[in-house]
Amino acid sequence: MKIVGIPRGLFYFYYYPLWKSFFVNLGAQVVTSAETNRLTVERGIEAMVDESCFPIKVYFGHIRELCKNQIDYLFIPRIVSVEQRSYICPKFMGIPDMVKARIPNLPAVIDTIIDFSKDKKLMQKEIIRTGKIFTEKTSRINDAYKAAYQELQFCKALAAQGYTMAEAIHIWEGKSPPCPSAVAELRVGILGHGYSLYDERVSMNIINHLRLMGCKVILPESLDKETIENQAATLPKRVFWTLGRKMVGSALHMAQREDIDGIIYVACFGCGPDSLIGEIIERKVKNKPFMLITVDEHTGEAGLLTRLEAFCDMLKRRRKETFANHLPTYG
């Protein structure tokens, strides 16, 4: 049996159970490297230039750490565009070539070009010639696409009901959903790529943190996929990064909500896409708190632990506020 690694970083938060799904249809067996920490971090700023993201070197980080496994192949699908008439981060279509460059001593590398800018016939090519590494037969590569398709919408489906996206990925491979915190008093709307939002070494674990503290999490992908497409598209020029895109309608949508008291863009240094995105929704969110973490290896966890603080704190004055203007004059 065939063994194929895929590193728990990038768009794995998005595509993991499609993917593995797509390998296990077709017989082969899926290891994933471990959860983000330090030593991985460690590992992927040794690997690549200070220039890159913060992401990219975690990415980097989880490749070393799945190299040292005996693995046949390696997956890092060269990432173009996931819809139409918009694209991802550049640095994303040249990973496999950085990955080549940079790291020594490679298994085989999966390099699938997924690119729906232009036709679907391209991806579906891209799919029967992934495929045809484990088996000839088109009808059974097709039927397991179409079965692993099937598994990432499960998912979708549960981060719709509030789950994050690494959570619903826990759930759908038979580990037991988080506990329901108690009552949140306050709302607050997180915004972010998947990949530093529910990586918790790259966040510093935001997500955790804010409902520890009495708030119940309002995320992207819990949000009307066509209510963030007319919120998006209200800007005087189409956004065509997909996940900028998303970013800057759900940061209007959440605007709008009166259930929502406040909104956090958690952004990631050396990142061009997330320092324009968050400029945009600065200036776009007018009439909601917001605040705007930037998030790099440096970042200190007790650091962020002040801001959130100060942040609830400043959103239940303001709560309080709010209520004390709505009394009568009798009180």
Contents of the next structure:
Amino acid sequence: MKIVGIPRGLFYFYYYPLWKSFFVNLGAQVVTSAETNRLTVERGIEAMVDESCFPIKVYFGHIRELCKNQIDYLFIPRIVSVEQRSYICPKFMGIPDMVKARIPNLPAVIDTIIDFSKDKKLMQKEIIRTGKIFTEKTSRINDAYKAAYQELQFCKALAAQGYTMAEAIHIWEGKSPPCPSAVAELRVGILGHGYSLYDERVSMNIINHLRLMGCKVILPESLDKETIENQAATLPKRVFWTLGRKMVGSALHMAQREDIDGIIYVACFGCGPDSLIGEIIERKVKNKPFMLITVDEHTGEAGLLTRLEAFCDMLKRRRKETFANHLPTYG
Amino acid sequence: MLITFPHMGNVHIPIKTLLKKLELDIVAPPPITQRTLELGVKHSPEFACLPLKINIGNFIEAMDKGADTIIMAGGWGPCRFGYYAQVERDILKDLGYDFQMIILEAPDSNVNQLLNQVKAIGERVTLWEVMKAVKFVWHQINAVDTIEKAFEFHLARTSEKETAEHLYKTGLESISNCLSRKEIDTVCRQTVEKFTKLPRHEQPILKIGLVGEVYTILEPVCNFNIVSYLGHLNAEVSRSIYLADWINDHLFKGLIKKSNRRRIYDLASPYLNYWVGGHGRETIGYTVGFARQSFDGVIQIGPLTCMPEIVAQSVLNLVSEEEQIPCMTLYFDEHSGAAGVYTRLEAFTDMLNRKKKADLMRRQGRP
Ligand code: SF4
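Since we've got the form predicted on its own here, give me the form predicted in complex with the partner chain too.
Below is the entire complex, every chain and molecule, led by the chain shown above.
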């Protein structure tokens, strides 16, 4: 049986169920790297140029870990675009080339091009090209993809209920769901690219910290897609980064929701789109507490905790004040 | 309506000419100074790339001089540049400036719409005059490129560097004042002739390819005048981007003249096999091209955190090895200092000179 390695970084957090099922349906075995840890980070920093953003370095770390295993293929898709007229980021478009230039002795690389920027035809071709590595039967490839797509929908449905994508993937793989936090005093919207937000090492476990501090976290995946798009469309120009648009739309929507106390944006140090998107959101969200947290390999958990606590305290005070203001004045 | 625009190297020459020909009133931003940069840094997002910050500085200084309309280029990603104008407008509005922003972008690659936009700005003149103006300016742009190339060639070879610098400056000034294409041709020819007559030195000449992000390449303030600094070190610089190419490719989608993009992309593979926005693919393609034309070295420059250039930089090590060409990457941001940049440039050219000498000796059979 052929073994395919899928690095646990970047769009793993959005598409792993689809990718894994596709390869498994075609008779392959799939392995992933361990959850991001100190070694992952060290290996990544060593392999990638200093000036890169943190998530790309982490991705390189995952690939180097996988290379130590006995695998036949390494799945490093070239994700150009997942919807019409939008992109993820230039780095996503160049990643197979970057990896090949910087990591020696790679196993065979499956560099499926995912590009919906014009239409769906290219994707069709790429699915077949990828499937052909494992079988000659086109119908089998198409079936494998269709079934895999259903698996992804299952995870997305879980995320819509409020689980993070990482948790949704866990549950999908048959592990038990995390227990819901006790009473939630506050509701906080959290935004950021999935691979930084849901990677507990990259985001310094920010989501769980907030939960422990008595917050219910609201994530972009739990919001209605159309609502997000409509909000994002209020900007004078379409945001051509898929994730950026999702974040702007989510932020604008959250800003209007009475039940959300505050919004946190987790940006990555050195991230191009974030440097502008964070700014746009900060200028547009004026009626609600907003905090921008930039994470990188040097971010310390202690400092982060202090900031989160201060933010939550402020939200609580604010809530009390609003509550007091709404009390009837007679009595 | 008092129009202003962002600086980018010599781009102000054709812009001024075009706007004047469209009978519009302009307030050019003052030349970029430390103050421009400080204003930009103060009001821009901390992690935005350097060109955006300099743009903001330009706009503030121009509006303080009375400008009320900004002309800016746009784009559709994935590079950040395409969203600059949007963020810049928000920043300036929040600062309390009252202005209008005209963003020139070919909406989803539709060149007709772009021409219509130009026409809409030039409402005082006929379409015929717009076309004439565009043609004239195109001629001017090519003249600017000719002079820049002559400067790059002769500065490295002459012993009278200051005279060369002076010739370059006066040449460009005359070109910006020319009223007819014929006049431009004459000035161009005369300037090139004067360059040719400069006395030469006997030192070896290094040939260095300059690749990278467009703004950093075209704007000397942004790159610490790298072309001229290298010229003083007897290194001749050839760039991957000249003004005409950028305007042709970026604004007019290759409509004015046939671009050599295809050839560059072929050179870029197998190292970089897909477009990555900005000029990432050009950076690699030109590096390979320079290597195969026996250049001595390549310098990649860009603003710090520039995404397409980081992609290119990530594969540059392999290109350098396989094509056997020494490469160096320099990023710039508001914290860059001239001393640091110049030290690295000198170290690089020293290394290239040593290598060149050793190669020569080897070829002559000496140990
Ligand atoms: S979008 Fe930002 S964080 Fe993601 S790869 Fe690109 S630069 Fe890095």
